[in-house]
Structure formats: structure tokens, C-alpha cells
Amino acid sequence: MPDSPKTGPLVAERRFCFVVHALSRVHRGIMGVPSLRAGLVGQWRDGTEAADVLPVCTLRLKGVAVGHVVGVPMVPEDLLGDQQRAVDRMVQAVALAGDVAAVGLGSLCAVVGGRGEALADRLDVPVTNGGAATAWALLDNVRVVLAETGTRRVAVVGSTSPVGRVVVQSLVADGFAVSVDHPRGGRGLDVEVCDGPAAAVSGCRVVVGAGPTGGVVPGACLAPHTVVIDVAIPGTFYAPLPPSVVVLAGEAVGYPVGWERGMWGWLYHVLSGYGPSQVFACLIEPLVLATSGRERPFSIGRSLSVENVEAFGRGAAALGFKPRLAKGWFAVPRTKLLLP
């Protein structure tokens, strides 16, 4: 068919793969109910063998591009109790995507294997571990949130992090004063370094959780009214949390017009913690980079930069991708933000 005059050249709709893995028995369990498996719903396998690999859903942005999620249904301590069986099962959730023209880890699946390396070093497609996605949204929410409170402090806890390590230089840059919970998070930087996480967050109101894991510090750290913006999951700050204390999903984003899921993709967008209007940032990093003509991932192991961040973020911009501050599912009134 010839290109319309009013729409222009068609172009195909890039491919890209997206690999998670199961937060818990229960979530295994789920995982395995689109495809029909059996033993995954009925919990008598442990989703540790090649045979346990399985599509989750696809994912489109209308006209620009399409994403395979695919499970690996191991549970966190098996992802890293052995991170070479963990790899293998990720080549084989890629295999299962098909040609695709970038691939992208979420949740510990970004983290096992040298944060991505492991298995970038046994494909042929670039893969990225949603460093760079994670940082730009989280550097909007935190500029946001410091704007809307007139803050000029903050601390990082997970300071040391490829992402911990960006917001830290870019705050730095910005002219904030900001706390670093280690040295290596503050090297060569203008910073105040503490001596742990309940040092640098001591008399701080917006505090920034960076790490990729959580649950290290206790809520009782934190003053009252904090704002916390948090990419840990787990949370960064195990309960009791004071109750005035407001905890931000720090790497949430809302999605343009054309974003496309169908019942599976909404089940997961549900299950994954997303909720029914909003993905978090990692998710679509490898779309950006499926579609932006790059052969280097944006982030891959410990390698990451203020300017592919910066280079990310213009790419997920131009395809409509805002940053959202949001506490759970739902968007945050930036009134709501103002601290006594």
C-alpha cells in the first residue's frame, strides 16, 4: 500500500524484550497462568528450569514500538543464590522474545549477572539495565519535590549505586547541599559524607532512596514530614516509618497516548506494582533504545553517566514519557508536598 500523503512513510513498529523475573511464590504462580502452566500455578515446580521460562504479556506504543515481557519465575534468592543458572534462563527469555532489536532487565534481573553484563556478553543486541531510565525519573521527581517544598538539602541513601551516584552529581551540580551515606558516594564531590544512611538523613526533610535493593534502614531514622522518593524495592526504610512521612515511587512515569496492553499487559501493569496508569522507568529503556538508533545500551554494569541519562531522558520525551510523582498508583498533588 502507498504512503498516505496526510500520514506519511510507514514505518514498522520496533521490537524490544523485556525479562522480570517472580517477586514471590505467589506472583510465580500468577505468572504462570497466561500460558496455562500447570505446575507454576499449582506451586510443585520451583521455576528454576529452562522448561519454566514464559511470556508474560506485549506491550505497544502505537506506531513506535512493541515489547515482549518475558518471566523468568524464579524467586529473589534463587536469582541470587545462583547467578549463572540465573543468566541462562535470561538468554532463554530473550530466545523466546524473538528478533528484537534491544533488551532490558527488571527488578534483581538488573542486577544479577554484573548488572547486565553477564548476559550482554552472550547476545548480539544491546542491553540495557534501566540505570538511566531509573535516574532520569528519579532526578525530575527529587528537583520537583525540592521545588515544591523550597528545600535546598538533601540526602542519597544507596549514594554509592551507578544511579545513587548520578543524582548525587547532578543535585551537586544544581547547587543543592546534599548528604552521601559512604565516601564512594561522595568521591570527588562537594558533599557532606556521613557515617551510614541514619547519619545523612539526620534533620534532613527530602531524602533520596538510590539503591537497587531495600529494606536497610529503619523508618524511626527519618524526621517527621520527610518526603522520601525511593527507587528500592523493597522500600529503602523498613516500617515503623513516622506517620506524617511521605514515600514517593521515585522512578514512576506516565505514559502517552498509544500505549497499548491488552488484558495480560494490564494484569501485569497491576501486578508489577504499576498500577493502571503509570509504568516505572526501567520498563522503557529498552524501548527507547530499540527506537533511538543506538548500539550502546544507555546502562550496562556499573556504567553509567550523567550524559546518557541526560540522552535517555530526551529520547523518552520525545516520545512522550513524563516523569510522575506518585505514592503508590496514584499521583500526588504537588500541594500535598509542602512541609510545615
Second form
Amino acid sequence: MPDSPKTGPLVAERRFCFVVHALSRVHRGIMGVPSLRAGLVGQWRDGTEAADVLPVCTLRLKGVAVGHVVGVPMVPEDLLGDQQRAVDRMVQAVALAGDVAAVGLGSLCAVVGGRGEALADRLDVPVTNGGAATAWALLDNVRVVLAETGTRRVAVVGSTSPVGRVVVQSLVADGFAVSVDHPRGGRGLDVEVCDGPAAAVSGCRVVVGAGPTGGVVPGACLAPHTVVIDVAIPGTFYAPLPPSVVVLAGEAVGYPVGWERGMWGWLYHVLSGYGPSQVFACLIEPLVLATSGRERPFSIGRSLSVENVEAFGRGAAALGFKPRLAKGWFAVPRTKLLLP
Amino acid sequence: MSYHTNIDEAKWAKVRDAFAAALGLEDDEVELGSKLISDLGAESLDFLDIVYRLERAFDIKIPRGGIEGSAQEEVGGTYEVDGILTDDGLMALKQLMPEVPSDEFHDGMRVTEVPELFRVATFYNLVCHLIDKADQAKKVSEDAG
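Just the form predicted alone so far, so send over the form predicted in complex with its partner chain.
Starting with the chain above, the whole complex follows.
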């Protein structure tokens, strides 16, 4: 069946699932609280068994969609140490969520198993890995920063990642002068190809961190008063950064009226680093997918196109989601972006 | 682990496919001597994808830490101090990565610089080594049985 061109909800409250993992041992313990998993809370279970998969919270966009956040309470080293087992647990997590129209993946769940491909092979619902949502939020935030600062030149670090590649393509199409950190990031495009991240950011006042891996570039190579829009966690640039550098969250998204979380959902927002007033873009990718009527994911494996990012953006905007310039949990006034 | 000097075409084809799929490359862009980070533009999370695809392709388990983990086991003594490789650490890495020209190992080398040395051949050698190891274990088990 072809994808529906409609971006609004087909029926009220479509169901989606979002699979998350424990970010740390402490996080794993807290994850066990809502469903009273004493073994996880007490740390005598390591969260790797099938029986450890558990519901975390329910999120709802009233009248539109309901999302079941399901936890695979494995810490990063366990997820990465045995990716096949991690995929098995994600299959069980989706089963726990019941009948859903789309599956989204949070954090490292979107990386293990071929960036969602292995999970998708085992399910009959579309699995989407968050790349389109991340690229959409990042691009929107970058465009705002470029407009507010009156800058025409921008550097993209992590340009070989699927998100980085789409960002570069889109900024070039917008007419910006783009510097990239690797030849593959600029293949076939009219960009300045530099020998590594430090060369790419040299002299640039607006820098995009589009790679998923943080802490890979010394902050000292940034010019004073640079504005960095970053999706890597931890950040792309490691300390010390020049004190006048502003680093903004690249994938923060403000949610519409009607976003309901309940107590556990609120706690999940806070513990996952969103803060109480925003979400990370990847969370809403399965929501938009579930309500769009599409049968194909917006992003899976390394597959991510400008067209899919734009299609996702139209769907998200129609539901009232909006990228948000933020630093940590808090929105950043545009006046803070004015370059000296 | 110098399997790369005598290529098994069937194994090489699988390794090349895994790299191409993980990094979004054409098969002919992947060469044994390609450096993962500087030539192919791989990031650390890409390494996870590569490992996963190799494990599936060959039905093996690549230990977490891979080459570096093995080097630390080989050393016996101290592998690194404050993030700087010791002489023993450098020696172990040289032995485990014969595909890397020896002049790329240098005094004062940081542990974080090690992935920059990795070639496609590094993973080819690792995969062949693990397959041989599994075959030997199976043979020992059969002989004992």
C-alpha cells in the first residue's frame, strides 16, 4: 500500500511504542520503580533477562496518539557487549507494548542491531530510528541561528553521519557556504572539504555537531563567540571551550497543548535529560509515523533522505511540535545569539 | 594475525559487504588498507554497526574491546598510564596489528588515538582469527569426545 499523503491522524489515538534503555545503573534502578521491580531497584538483577523488560510510562497527545515507553533495563555496556541479545530484548519490549502502529528507538537502542534494521526484520510494524526527527529539529534550529546571527558560513562536524549528510545537503540547497570535516560528508556537493573537524570549524561562527558521538573534538579549536548547535550527547566538543561559546541542544522540541505524561512520564522526561518542558526529537518520530498512515519508516539503518526529513517535519508541525532553541532544559532567547 | 597477506576471497567479500553496509559505501570503496576514520569517515558508533554486521555474517562473537582488549590481555603488565600507552602496550598493539606500518606507533601515543590506526584489514584479521579459534576449539572438543 502506498504511503498516505495525509499527515494528520487517521483515527483517534493511534498507538506507538518507544523503546528505551537504562543510561546507568542508578537509572536502571529508578526504571524499576513504576512497576515495582525489586530486583532492579535493589540492583541484584542486571536487567539483561527477558523478564526484566518493563513498561516505563505512557505518553499521550490527547485525541491523537498514545505512546507506550517500554524499557530494556540494560546499561550501555551490556547493550553494546551483546547486540543480538539487545535486539532480542527490544523485540520483547515491543511485544509488551501490544498492538502498535509504529516503533521508535531511543538512545543506543537506535544504534545497536544495524541502527534498527535487525529489529525491523523481526517485526511487522514499521521501526523508525529517530534520524529524520533529529535532522528536522537540528536543521530548523540551525536555520534560526543562521538567520538571527546573519551568518552565511557554517561548519558541519559529523558530516558523514546520516543526519550530517542531510543537514549538509539542505544547507547547501539553502545557499549557505558549508565546510565539512570529511570528503564523504561533502560528496557531490559544492562545499569546502576540510581535513578533519578542527580545520572545518576554523573561523566559523556557527558550527553544527551532527555526529552521534560526543567528546571527539577539542573545544579549544572553536573561535570565541561561536554558536554550536549539537545533537551529540555528550557534546561534540570537549572542555575547555572558550567561555563565550554558546552550545545549544540540536534536537530539543517543544510539545503542543494536549501532551500528557502523568507522574512517571514527567519523571521519565526529567531523567532522560529532556527536562520538564521539552522532548528530544527522536521520541516523536514514531508518534508522527503512527499518525501519518505511512507504512515505511522515516529513517532506518543509514537510510535517511531530505524528502523523508521534510515529510516528517510537515507531520510534526501539523501536530503542533516545534523545534526549540535550548540550552540544557531551558529555552534560549534569540537575543542571546547576537554575535559581537 | 597476518591473515590479510593471504586473502580468503569468500571471507573478504563478507567483510567488505559488512563495511559497505555499515558506512553507506559502495563495495569497491572498501579496501583492506582503508583507514576507518580518516579514509572511510567512520565514527565510534559506526564501529558498533560494523561489529554487529561481522558477527552476523560469520556467526561469531567479537569480544567487547576487540583489538585493544586483546592487547591489554597480552601485555600482562601495564597497558597504559594516564591514558598514554606504555612501551609494553605499544609492543602488544604492534604484534596484534601487523597491517599497521610500525612508524604509525609512536612514543607518547594516547589510548584514544588507537582507533585512528584501524584499517579494514584489522577487522579482517580479527574475524579470521576468531573463526580459526572457534574451529580449533571445536576440533579439541570433538577429539575429546
